[in-house]
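What follows is one chain in C-alpha cells, specifically the form predicted on its own.
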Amino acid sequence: MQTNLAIQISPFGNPDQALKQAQQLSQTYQIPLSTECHPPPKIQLGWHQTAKEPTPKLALFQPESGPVFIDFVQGKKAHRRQFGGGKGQPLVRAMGKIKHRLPQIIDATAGMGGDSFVLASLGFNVIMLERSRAVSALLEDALLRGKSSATTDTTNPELLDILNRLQLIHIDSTLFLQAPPLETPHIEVVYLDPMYPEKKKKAASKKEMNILQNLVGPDQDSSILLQAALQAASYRVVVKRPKHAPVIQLDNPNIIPTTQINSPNTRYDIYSIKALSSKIRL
C-alpha cells in the first residue's frame, strides 16, 4: 500500500455517499483513507469541484500546487486534439503504418493520458498501461466522465468513438509485456515515455510533472522496460525523449534506434523490430 498518498473523503454532496465512494476507491486501488493516516500524507487523492464546473473530478492535491486532474472533454487535451497538427505531427508519424492500416498501440507509460488521447483521436486503438494506483484512478475517472459527457453532448460527436479506442489496465508494464493476457490483441507497437530527468528550474505549467515525480519518484527502470518492449513488439518500439537526452542504454550495445524523428523539444527514438530482430534475440 502506498504510504505517500491517501484518499480524501469528498466534501461535496451526501456525506454517507461520499464516504462510500472513498471506501470503494480505497479498496479498488489499495490506498488508505486520509482518516486512517496520522499525519495525513502530503499528496492526497480527492475530488475537485467549482461553481463553473459542478461535476466533481478526481484529482491529486499537494500543498505547493493546485489540483491535478485529467479531462478529456475540455482543457489542454481537447485543445491538443483540435490544434496539435493532426496526422503530420511527429508523435503520429513515429507510430508508422502496417500495410495501409494503423497499428495497435501499447502505451506502456500512460501517465496523464495525453499522448494516448491524441493517438486515439487520430484512429489508433491504444491500450494504456499505468502502474501508479493514483494515476490509474485519475485515468479511469476521466474516461468515465468523458464517456458520460459524450453520450449527452451532441456537439462533440467524435468524442465517444475516441474514448472507446482507449483501454486502461492498471499493471506494471514490464510484467504485462513479458506475459500479456490472452485476450490482449497482438502487440504491434509499444510506446514509451519514461519520466524525464528533473530540471533545476520548474515552470509553473509543469505542476503535473511535479506531482508525478513526487508521487512515483524518478525513472529507474527504463532500460528494463525497453528490453521487454523490444521482445514483445512485432513492428516497432517508440521511445519519447528530450531532444538532447542520450538514448536509453541496454546491455546489448548493438541495439540502438534505427531512426529518429525530431521536434523542437522532443525526439522519438524508433526501434524497428524487423531491422533489429537478429540483435534483439541474442
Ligand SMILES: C[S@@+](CC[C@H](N)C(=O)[O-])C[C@H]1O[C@@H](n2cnc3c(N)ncnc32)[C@H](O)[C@@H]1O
The other form holds:
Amino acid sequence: MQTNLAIQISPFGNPDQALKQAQQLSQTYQIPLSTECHPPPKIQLGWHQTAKEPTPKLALFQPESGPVFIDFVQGKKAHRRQFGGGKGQPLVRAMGKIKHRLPQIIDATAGMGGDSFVLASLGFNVIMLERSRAVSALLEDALLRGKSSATTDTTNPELLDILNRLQLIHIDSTLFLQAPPLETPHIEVVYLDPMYPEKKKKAASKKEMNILQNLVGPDQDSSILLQAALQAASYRVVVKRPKHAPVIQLDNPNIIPTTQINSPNTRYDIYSIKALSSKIRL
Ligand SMILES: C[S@@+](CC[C@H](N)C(=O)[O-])C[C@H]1O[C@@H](n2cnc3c(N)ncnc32)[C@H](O)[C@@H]1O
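Now show me the form predicted in complex with the named molecule; what you just gave was the form predicted on its own.
In what comes next, the whole complex appears, and the chain from above leads the way.
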C-alpha cells in the first residue's frame, strides 16, 4: 500500500498491547500500519516517550526533525496562555462580543489547536473542526492527556475547565457548515486559519508548521470554506492571514472584510454578517 503517512507500533512497553493500540488507532482514523506499507512513508504517526517525560504522547515523526506533538499542559501553549496578552490580543479582540457575552466559536481549521486553546483559556466555548486524520488524532490524544493531567495535578486548577470548553470533531468543515448536526449550538463566529502556500508563514512553532505543510499542504479550497462559513455564521467570520497576503477571493467580489485587525505578522479579516447580509444571503 502506498500512502504519505503510516502508524508506527510503539517500541515501548508490552509488544502485544503496543500492537493493539496501533491497530485501534489505525481503525479509528483509517491510517495504515507502517508494517503494511512498501515503501514506508516519510511521515509516521507514533508514540513519543522519554525517561524525563514517561507519559506516551502521540506524535508525528519525519526524518528531518524531532517528534511533533500537542501539549496543552506545558511548553509553548501553556506559556502563551499565561503570558500571551490575555483579552487584549488581536485574536481575541477579533472574535467580538454579543451583548456583553462571549460568542460561541467554531474553529473550522483547528490544526495544532493553538488558537482554540488561547480562546478557551479566555472563556470561549470552541468547537474544533479538523479534516486531517493525523492532526485530529494528535488533538484527541492531547485533549485526553491534558484532562487526565488536570484531574490529578491540583497545581493547575483552571486547566480542566479550559479543556472542557474545547470539543473536537474530525470532519471537513465545509461539509459540517453546510449541514451542521442537529445538536450543534447556534453558530455565531466561524474562525478560519487556512494553510497559506508560502512556507515563511510565521507560526507558533516552525517545526509544527513544517510537518503540517508536508502532511496536508496548502489549503486550496479556502474560498469554498469561507463561503460556507459566511452562510452558517450568525455574527461574524474571522480569517487569519499572513500580514501582506491578499484577502481570500470569493465568487462575489463585493464580499470583502468589513474590518481588519493587524498585528506584527498577522492580519485578521473580519466579515460582519449583519453588514454583509444582503450580499451573502441572496
Ligand atoms: C494553519 S493550520 C491551523 C493552525 C491553528 N490555527 C493552530 O493554532 O494550530 C490549518 C489546519 O486547517 C485544516 N483545514 C483546512 N481546511 C479545512 C477544512 N475544510 N476542514 C477541516 N480542516 C481544515 C488543515 O488540515 C490544517 O490542519
